[in-house]
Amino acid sequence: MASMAAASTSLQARPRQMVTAVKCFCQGSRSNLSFTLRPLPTRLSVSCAAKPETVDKVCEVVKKQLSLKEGDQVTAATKFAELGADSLDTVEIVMGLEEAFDIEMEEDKAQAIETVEEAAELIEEILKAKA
């Protein structure tokens, strides 16, 4: 499952610059022109395999199993664990899940998941193999 996650995210840092002053220097027939380069955060972006409304049913699903109040966020990038979810509520989460998207999850692949986005890739492959 872990070879699967690392397969379809990808994180890119994309370094990126901005000039915060251009001089001019005059001598005698002789000019240089300089740049001063002030870097930028670099920016990152995260793609999921899962469908967004997968994702965001499984958000869902992760919510209600685990009784998180309205303003509660939950992302695809969100661990169980991190939610304060145990063993027994990962089982209840997977149970939720299965009854949700009407499938049954392999023992196996259920016990490997840890967020929102793995459990929803798993969906995905589930019903990819279903049709």
Given for the second form:
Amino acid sequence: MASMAAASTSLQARPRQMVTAVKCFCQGSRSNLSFTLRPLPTRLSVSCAAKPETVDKVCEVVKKQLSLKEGDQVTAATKFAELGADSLDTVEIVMGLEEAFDIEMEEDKAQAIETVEEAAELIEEILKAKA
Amino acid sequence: MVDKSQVIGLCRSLLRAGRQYPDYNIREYAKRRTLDGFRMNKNLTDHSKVEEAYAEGKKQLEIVERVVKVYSAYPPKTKNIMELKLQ
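Could I have the structure of this protein in the form predicted together with the partner chain, to go alongside the form predicted alone above?
Next comes the full complex, this chain leading.
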């Protein structure tokens, strides 16, 4: 009887342990999943917070606006001034970006844009706020 | 004293206002004219000329905003062919 009681208690104890163990396992795998689901900066060589698709689209608009040849390099870190754009060209580029992404940028934020990177980040910020 | 950021701000306001025209031709013209106008005066150094150009730009902005309202009351019924996407 005593042994049976002991066995039953031990049996009861074990599932609980197992349940907690399973829970920990689930939580661990869930947190691992959440990390792997977001392909954050570890994949990108540049430490930018903008998605590569946004950066690519921005680069496209910039190339078209400034009429750059195919061979010219436009990356996330490129400054508009490096591509030969003055402040008026920058305003035009920002307007083109607003049309391409269908957003409205604020005056002071738009004036602060100097690189492709900053433009892409601001665009994503606005898109996130809109959604 | 008109500084660079004000000029850029004026350019942006003019471009934004010009975007609201319902008619394709006037819309494109407004964009082209503002960029040409600002580029033409981009190298002005004489301060009074800069002020003059800035005042002119402000006047044009008022005009654009007013005319946009009038034109929006009677928008064109069909889309301009330039606005249609290539098929």
